[in-house]
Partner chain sequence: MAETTLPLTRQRQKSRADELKELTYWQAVWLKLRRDKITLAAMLLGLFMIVITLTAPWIAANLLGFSPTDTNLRMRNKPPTWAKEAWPEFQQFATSCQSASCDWSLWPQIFSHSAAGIRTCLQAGPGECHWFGTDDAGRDVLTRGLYGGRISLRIGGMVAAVTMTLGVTLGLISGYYAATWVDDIINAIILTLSSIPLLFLLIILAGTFPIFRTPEGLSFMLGIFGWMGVARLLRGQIFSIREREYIIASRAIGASIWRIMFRHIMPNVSSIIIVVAIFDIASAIIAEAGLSFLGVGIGPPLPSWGNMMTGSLGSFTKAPWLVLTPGLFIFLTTLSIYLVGDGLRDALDPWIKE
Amino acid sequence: MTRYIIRRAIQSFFLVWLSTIIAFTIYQAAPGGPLQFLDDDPKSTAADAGRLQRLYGLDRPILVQYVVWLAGEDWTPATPQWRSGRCLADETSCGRGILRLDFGRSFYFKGRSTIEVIAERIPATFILGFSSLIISVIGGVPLGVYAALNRGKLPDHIIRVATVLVNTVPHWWLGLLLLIILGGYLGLVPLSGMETVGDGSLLDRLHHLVLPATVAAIGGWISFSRILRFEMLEVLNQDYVRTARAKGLSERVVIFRHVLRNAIMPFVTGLNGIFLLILSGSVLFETVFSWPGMGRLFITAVNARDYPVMMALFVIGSFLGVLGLLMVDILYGFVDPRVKYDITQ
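For the sequence I just pasted, show me its structure by itself in the form predicted on its own.
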């Protein structure tokens, strides 16, 4: 297991490095740029654009920009070809590179450290993501088990029809509709934000969290219920289940010790995908509910052409994705002892 984890960690490092190349290439090739706001200012001149390009190092070759973004510019020659104007004027302002967790400074947030801007938003996104994941598991697992145990009966039909109908509606649109009805007309939930200004108590934060987390969890509990229903029906037809019942074991023991434990394996695989879907989907949910997380920050950065923030969010998302896949592989060994890890594969 230890050698397997080390090998996968090395592979994960190269995957994250590849994601940095993709992110940098995409954002550099995108139309517009961080200085596009000058086009809307009638008083700006070409000299102003050139001065800002030199200040932020945007006039350097693309390959040089990537190298200093990755490894830092504090170790490069003190020349305009390698260092930005800000770094040449003050060495304490030189970027240290993402390898040392320095993602540069934001253009939109007035030169603030990118990692500092993102760090302020990470707790909000993780609170929403993990709350949604917990609600997905709590809602999806019992539904899947209940539907499988009542296959072909009325409860099974109701659950399947309900999940299909709910899944056909865009979840962000459903969230907006519920926000208008429950928040606008009935006043049962807050209309926006993570907390009430001047309050911020635990009860107040839970009040703000309940609707966004529930809406964000819709896709998760639907997927969990479908996966678990299908897998449980497969396991219920296995010979060892019939043998367990023939030995006189109670139905509770058969279901929870034999059936559910073996049906949970694909559920573990889907756990990572749905978790990443919740995080990526937070762009929509955080926008609808004005939730101050990384998804809303990404929209702000895109609109402002804030390249350092956009690339940092892309790299962090890639790292979380690779880390999630590694965790699922390791979790397999704990869920099913039959799984063996071959370092040669």
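Note that the coordinates shown come from a computational prediction; the quantities given were computed from them, not determined experimentally. Between two forms, the rigid core is defined as the largest C-alpha subset superposing within 1.5 Å. Positions refer to the first chain, counted from 1. What changes on going to the form predicted together with its partner chain:
- Once the cores line up, the CA of residue 296 ends up less than 2 angstroms apart between these two forms.
- For residue 10, the Cα coordinates differ by 2 angstroms or more between these two forms after the core has been superposed.
- Superposition of the core reveals a Cα shift of 2 Å or more for residue 49 between these two forms.
Same protein, the form predicted together with its partner chain this time rather than the form predicted on its own?
For this one, just the chain is written down, with no partner chains and no other molecules.
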């Protein structure tokens, strides 16, 4: 068990490291380089470009730039080869590296540090993500159980047809449609944002949350109900269920104590990609609902060519994704004692 955890931890470390390489490579390979926005400005001259390159340290060797981006430049020798112009001029403005959570300054949000810009968006994304997760579990689990218990009957068919129909359109489009109908025409939900300006009460926030969270939950809802239906059917055929029935237990006890408890186990593995799902979902749903979270920040950053924010969000996203996978893998061993962490597996 310990060996398995250590192995997975090392693996996870490499994955995050790889994501930093990917982010840095894209940043370096970007056409026109990070200072491309200078081309759009008719007043900028070649001298300006050179000055800015020195200021940001873009004239240093690529490997140095990568190491400095990772670990910071405050510990390096005070030469132009190692330090950017800004750092040489002023000790306090030296980059401290992403390992110490310093992702540099944002290009677009003038004068603010990247991590600050991102940090204030994290709560919004997690509020939306976790409330949609809760809604999809509350909606999906009973639906799956119900479909399994009525297999081949009308409710099962209706659920199957409904899930197919919902999956044929992008879920964010459904959100847009519901927003038009419920928000625009019926005025039941607000059209955008997280709260009414000047009114931050809990009720107001819930009012803003309800449609985005429900729409973001659709995907999870469907997949959870499908996984659970499959697992329930699998377990219902087991000998111990027949035994439980044979010894005269009530159907409710059989279903909840014996079937559901075993069927829910593989369901936990379905949760391992949950951080990734929340992050990916955030991009589209936050755009549709004008939700001030990381996803929308990401789109803003991409459109504005704000490389520090883009790279930071990608690395943080990878870290969260890998962490989610690792946590569920380990958790699974505690929840289900039958799982053996076999090295050869």
